[in-house]
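Here you get one chain, nothing else, as structure tokens; it is the form predicted alone.
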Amino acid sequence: MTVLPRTAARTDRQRMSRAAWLIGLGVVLLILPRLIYPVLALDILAWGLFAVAFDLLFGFSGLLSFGHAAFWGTSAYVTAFLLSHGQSVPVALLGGTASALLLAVPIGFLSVRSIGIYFSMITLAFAQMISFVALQWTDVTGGENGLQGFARPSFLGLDFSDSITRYYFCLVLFALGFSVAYRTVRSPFGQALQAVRDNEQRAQSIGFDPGRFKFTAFLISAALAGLAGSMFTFGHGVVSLDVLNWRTSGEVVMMTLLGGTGTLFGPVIGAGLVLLLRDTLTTANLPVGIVTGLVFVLVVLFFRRGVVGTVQHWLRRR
């Protein structure tokens, strides 16, 4: 008779914990451009959403993608292209997100048939192909020069030449993207997806189609990564080949692991820590790669669940 009350109490504590993380994250993001310069704050939003998209695939689906820069970068280029041809900001952002989703259909259809390192290598190969196309298609992408100098026309009275206005506009987009990811993992689909991640054979034996679940998660993740890439281009007003580089895929993996996989909140915090550390080291003229690598090694050794995952585990033990 005591099992049900204990289970209900545990569920209530978990619900309160999630609510506390949500409120805390929301408050920090609301005041963030007052604490640091707005362009860096917008970078944290974009990279944070990118890491959330990756966590949806890796942390909740068990699929390690080394090619997520393909969706981030494709959306960034399409957004810049549309803005440079006089389209409005919402049309450009929507076009960039849609392009990432369309690109994910053939890549996801072919890659989710593989598992483990084979899946990772296939996604990396596709990302390198997209990067090569962007380098060669100079009439559209600008090649090594990229795209720059495009206007960001006002929308509904919002002056996007102001960095604070751009930040809070992107904060709304971030909230929408994060809500999609949060509702996905908390829905019956998300629970089934985690069952497939934990034991694919058992999930298949009770009637789930693992391929369909993984493919759907891949599409949602790619679309959110595309939205993040559009936000990044919108914030900076320039796009280059770096958005499609393999290092971009590696950085989002590091951010997610640093914050904590399977948490959704962790990747946002991981992105913020990495970008703030990079900005501090650059200002102090210190080797960014070496120090960032050492921090990542220490986190992996002593905080294997990531920052947020370790805190949550500690709270559950108490």
Second form
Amino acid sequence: MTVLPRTAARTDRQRMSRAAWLIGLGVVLLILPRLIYPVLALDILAWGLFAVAFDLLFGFSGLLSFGHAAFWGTSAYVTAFLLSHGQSVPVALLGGTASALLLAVPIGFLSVRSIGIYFSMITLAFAQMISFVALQWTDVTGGENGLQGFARPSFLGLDFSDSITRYYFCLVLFALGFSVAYRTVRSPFGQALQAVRDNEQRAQSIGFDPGRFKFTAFLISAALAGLAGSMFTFGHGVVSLDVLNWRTSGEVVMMTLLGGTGTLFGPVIGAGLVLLLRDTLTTANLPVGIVTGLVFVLVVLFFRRGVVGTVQHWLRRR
Amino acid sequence: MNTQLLLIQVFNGLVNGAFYALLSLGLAVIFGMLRIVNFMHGALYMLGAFAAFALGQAFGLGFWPSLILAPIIVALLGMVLERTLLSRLYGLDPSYNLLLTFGLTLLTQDLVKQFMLSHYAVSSAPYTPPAALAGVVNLGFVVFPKYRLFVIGLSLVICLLTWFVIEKTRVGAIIRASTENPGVTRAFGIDVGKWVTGVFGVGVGLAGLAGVLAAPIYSVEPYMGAELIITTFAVVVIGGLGSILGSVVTGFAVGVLAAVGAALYPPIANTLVFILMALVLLVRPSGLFGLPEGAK
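Could you switch over to the form predicted in complex with its partner chain, since the one displayed so far is the form predicted alone?
In what comes next, the whole complex appears, and the chain from above leads the way.
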């Protein structure tokens, strides 16, 4: 098959559309803590980055991880542990992210060799293993009680007892993490990754090593999920076993699907929608599980492109 | 550890193994035939237990009629779900089936929770075993509850029966043909769609049956299938996805190993199965009984 050069007009339009999404998302995130309460806004940042990390794997590598809570949760615990042992904020955040990356080495090595649904079940099982460890290792994780009441010492003159300060600090981290994901996807590495996703055999036949590409993507994704988990703990000031529950792994899938897989902007929007929905349901005292379960089912059945995917599809057809 | 305690643990392990085997057998049948990874299996197991409890509350039905009726109700519900929802996703990546059934799991669990709270004002309920199976049996070397022995026995019988039907009978031949080559099978005048629905019904019926059997041992509770389904997935990965023999043998073996392991070193109880899974994956990525093709 010959590859036709893309026309300049089309590339321009894609670039414009991407810039529009970027600016739109940036503006919304900048004013977000003025629109909703800051802790919820920070949740959207953390879950949004988590979903972007997941999408890097699912949308761009075709690997449906059902155990991403392992990286999010491990990093959340390590961050809380470091903060409660008097470490500074950057050390705690870096330590959390690094722990997720380290954990991803053995898990990724064992799981990327499997494909399709097998990969999903294996990642799920590993996440469950980590969750049991967190439950048992009470000295470090606090067991059923989790960790709470840790200090968040000020850094560079920023007072982190203020939730608005915490939000904008995390917004910088989010921008860093998002740009890593964005650069990864746009790089030659990202292009090769998508080639592997679309046709593994063909990618292999032109000299790519699919296993190595998937493993690298797995590591980047896990590290970003770790950074997100670290932000989550830092924002809340508590960490509990929930961060490692399989529902957490499922929730990030839902956010990504709802926003649009393979779009990077979508997962952030999906995370925002899910968290706002959950917040509304809790305050209105409606059964959260029933509604989120229903949304999940409807999205999988009828709205697989997600919000951003649908808009992009609609724009392209015009 | 003395021999007495070890034997008790082996028997307790066999009881857990009976549930793993029944659940992973259902998953194997469904995956082997339909290529669906049914995340909802744990929720359907819970529905089996809940149906037995609700039938008792509403109509005063005891254990024995519930043991027949509850799995049938679960099977029928499964068939409706397959026809109305799952069938829309055939031809797409199997991941979407996993995601759909995950959503249905959240929905089912919380619906049952709301129902139990509003109708019976409880969040979990005990279920008494039948009088005929109360008490203990002296096996000579160990004393063991009658009901648990019954669970092990019945589960073994059902597993053997399922294996026999699929591998040795004409019905099994039709099912295997329908899944391997639907086009040709249809050309022989067989309604493949109906068989697929039927197989799904039987698979989830097995989960329902496991639920009824579990009700007298654990209490009936909306989230009783939540952790179990994850362990079952690990069992399926160890045994080889879609392998009938693999799921039954691994189910019982994992149950026993986890129980014995827990007696030696208690904290390992819940993680042992995942450690085993990691080890098996290192050596044989397609599982102990799986064909390499099964990884697809």
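Numbering follows the first chain given and starts at 1. Note that this is a predicted model, so its numbers are computed, not measured. Here the rigid core means the biggest group of C-alpha atoms that line up within 1.5 Å when the two forms are laid on top of each other.
Core-superposed comparison between these two forms: the Cα of V299 travels 2 Å or more.
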